[in-house]
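Consider the single chain below, provided in structure tokens and representing the form predicted on its own.
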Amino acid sequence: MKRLNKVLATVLASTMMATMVAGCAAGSGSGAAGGSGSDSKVIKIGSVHPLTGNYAYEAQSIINSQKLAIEEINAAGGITSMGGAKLELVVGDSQASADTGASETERLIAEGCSILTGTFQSGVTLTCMQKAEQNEVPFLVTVSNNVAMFENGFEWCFRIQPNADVFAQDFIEYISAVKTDDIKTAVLIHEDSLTGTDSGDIISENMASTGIELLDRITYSASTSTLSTEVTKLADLKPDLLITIGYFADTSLLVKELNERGIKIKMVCGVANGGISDSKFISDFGDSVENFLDLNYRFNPNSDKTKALLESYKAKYSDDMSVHAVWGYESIYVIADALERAGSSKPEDVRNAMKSTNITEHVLAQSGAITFDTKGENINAAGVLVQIQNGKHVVVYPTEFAESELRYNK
């Protein structure tokens, strides 16, 4: 992988002028228990995400980032250990449905994908992982933080991002470190899927250790069209701290209700919140979300490699790169690293190479390399506290990655 990294360092500086060459074309190669052969000049990577429905915005950003990474790798000469084999992204739309995600996973395997990625929603991801496991094709999670899915003894599945336990534990640790004396009470509000419930359970069980009293835990469906009742209950409780776990669409509903009622809260902090950490959230709500916090995965803002990536993404898609997109991007580089070391695109060879991953050059805000434990989890995965300051996201804690000091509402 050293050869690939050296070339890619050069490519990152010039990708703003590169032309996208990866597509979604059909090709030869069996799927189940086989995939593309090691002599293939095109290596197919499957990507299953909810491109229609409430999560389409986030999902498309992940797909965009994967295409960008593939463009960079192909422009740099492809997989050198395989004679310059090129990567190709084959996209599947889960439509936010576990059944559809499973069928799309099977389709991509049948089309010869050597490895799969996905899927943004934990419930859908688990179903897709099961299909990949049954067919013995590696599956690399882009975004999904449910803990239980990696407690099943799967041999073909991996995840780079922190899981829900890590997010919640980091939140408890970080909020204890940064809270002020006037933050005495809190309300936890979250969507009720696996994602929200996992983190919500840990936060509820450990909130007392922060010295902040948890007044209530309010849940709702992520597909809800209104949060009027929930915000009424929240307003009556008058917490100093609002903790919110949700996606872009439902968190937007929450903020709209707060704004329309003129409800002000001393501190708002998301936990792996798909809205607060997204640049579109800032453009949609402006000054009303100034100083909002989110404990989330993040790129390393102090890395030159990160800065080049953000500029490249902006130039290509005329949009800021979302936090989810970073994980889509990095997933392709983890796959490319495994392919390079394996010298083969046979699923079993890729899986075995993935198990010995040790990538030190990456764009993630985590201390240490990307490397997997026996369950397939990235052992160094961690979250950071991100705050909206002057209309931009900045890391404020831990200090290792901080761009600015945390600001408090007056």
Contents of the next structure:
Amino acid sequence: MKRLNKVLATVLASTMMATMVAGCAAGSGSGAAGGSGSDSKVIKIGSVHPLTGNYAYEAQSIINSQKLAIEEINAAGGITSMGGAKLELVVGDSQASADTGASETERLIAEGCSILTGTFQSGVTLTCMQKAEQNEVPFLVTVSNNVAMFENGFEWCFRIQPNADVFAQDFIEYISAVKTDDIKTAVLIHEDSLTGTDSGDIISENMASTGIELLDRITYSASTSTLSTEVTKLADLKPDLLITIGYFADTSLLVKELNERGIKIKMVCGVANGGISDSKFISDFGDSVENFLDLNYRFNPNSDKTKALLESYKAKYSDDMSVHAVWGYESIYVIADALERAGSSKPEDVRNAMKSTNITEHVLAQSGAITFDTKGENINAAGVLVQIQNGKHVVVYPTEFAESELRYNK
Amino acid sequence: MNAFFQASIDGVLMGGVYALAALGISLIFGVMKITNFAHGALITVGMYVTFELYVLLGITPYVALPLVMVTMFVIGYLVQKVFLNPLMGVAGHNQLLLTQGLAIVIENAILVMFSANYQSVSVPGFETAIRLGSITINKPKLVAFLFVAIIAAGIYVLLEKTDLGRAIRATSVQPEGATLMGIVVPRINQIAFGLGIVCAGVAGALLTPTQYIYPTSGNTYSLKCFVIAVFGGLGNIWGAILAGLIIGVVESFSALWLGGSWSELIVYMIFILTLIIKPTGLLGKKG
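Previous: the form predicted on its own; requested now: the form predicted together with the partner chain:
Let's see the whole complex now, leading with the same chain.
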């Protein structure tokens, strides 16, 4: 009993201390706001991404680009409708885990974020979206292409990027348009998480409509240490077209094994492939990945806005801006636009403003404005075909965004 | 038929690296009864040491191997001395938690020091495979396999034929008895842990020509090596090697016949079945 009392006393004392400290902090905060005028108002934007784990590199690039966008907006005077309020990014680490992502989402909400963004992995994004819904705080997906998560009737969630359905349908449409007569057979190889399986399903169902015969569908775990058996199978099947859906490390493993055995394939095309669309992929593999294609989301290469963005990113972080990072950047502009129109940082007002988003000036390779349907999906989201030519990524299809003509292997 | 031979070769070569890493876990458990959950993180450390030597001195992983071994031995020796020796003799879960904590610290230290970027090491002339008819053999994996054989043999000789080995074995059987015979058990523990970590580091170094190096790249091997060590019989060196080769081949064939998604499922099924049917593992003695 004595011991229980002691424990209770400690708990009570620490709670009181915590309350006092919090009270002081809040007091000094409001004092400062009153003293120095309205420009000290800060709007918090949450960002939950896997900063530790296998996707730390991609996550960091998304956060870098979000910070870049916030710097630009703050430097240009912040949110004018709110007296030049400044944006601040509050970062959470999902550690590539759905549970951690959800608890980080709650933490960011408790810290007073007006809107949240995330998370790069569909499985994690879903649990974060659920937390955002429960707490009635809007959530804007940066990167995650799973289709089902926007079929739950969520009312606080939005996504700018094309989902897996759009990717797969665009792939079928574009490949039918660009294929030559000597491409008769295909093999689909993909990692077996939600991301790979979603697109894989649609492609294998619709492959017949392209006139190309799908010989086999090979799946593997993205964390695998070897793909030699899978490549052995590929070598036996000798497809004209290899369709690959995967992340950076596993796709690299695939290409290494293909190169080692000297296997040449007429056309290699990724679908939202984390390897082929990464510039490190080109520096690692050089000529051997020349003419590789990827159906992916991308910035609009022909817009001046994009060119300026790529330069300032490189200047700031001395690294090329990845295609994923673009979504971090654009997400901040979509949020800033909503805040500007809402004139308020209350989550509900932000959500309502998000619903009537209509941004015509953006850096994305999609025709038309960024605008959301009733589910929260970007109506005009689309993919483009990107090809590696002379060691650079260039858009080759649709022609509206094309920088160069598609090249075929002999 | 070709696919069959190809899968066998790929499986055995991959299994060799698994075996070496698992041997480290087994050795550490055998001597100190510590389950080292930091093993995967230390494989990553081995990879980064190799990578740094490659960047700074321009030497290939194979040339760097002796330096990697020395570095890893020192790291292991100090980890045991500073963190684990004070915990010897207390309940086992304390050491287990400590190694898990250590793994997190190491991963994040690497993240801070080297960033999350994927790094790679290239060995000139190793980009193409050796061809035997329609069978291809991956050069880095073949060389890794040879090194694994040499190092495993070295550890065997050390344990069986030297005074130090006898002292290590004595400590593993009866630490109190070993102390009475004049063996300084804490130091033997440090040496044994150092040797176990050398296995992890060398496995990491030998993986660098085929794998990307990033702060969590050892994690793929961590749990798998633990499974292999248990499957082979914890504390049994030959068991770890045999189990490593078996798991490598099983993975390869399940990928061939059932698809890559199955290989992990089957590996962990073997683990569960081992625990149910023969908890002492393939070559383990009854405890």
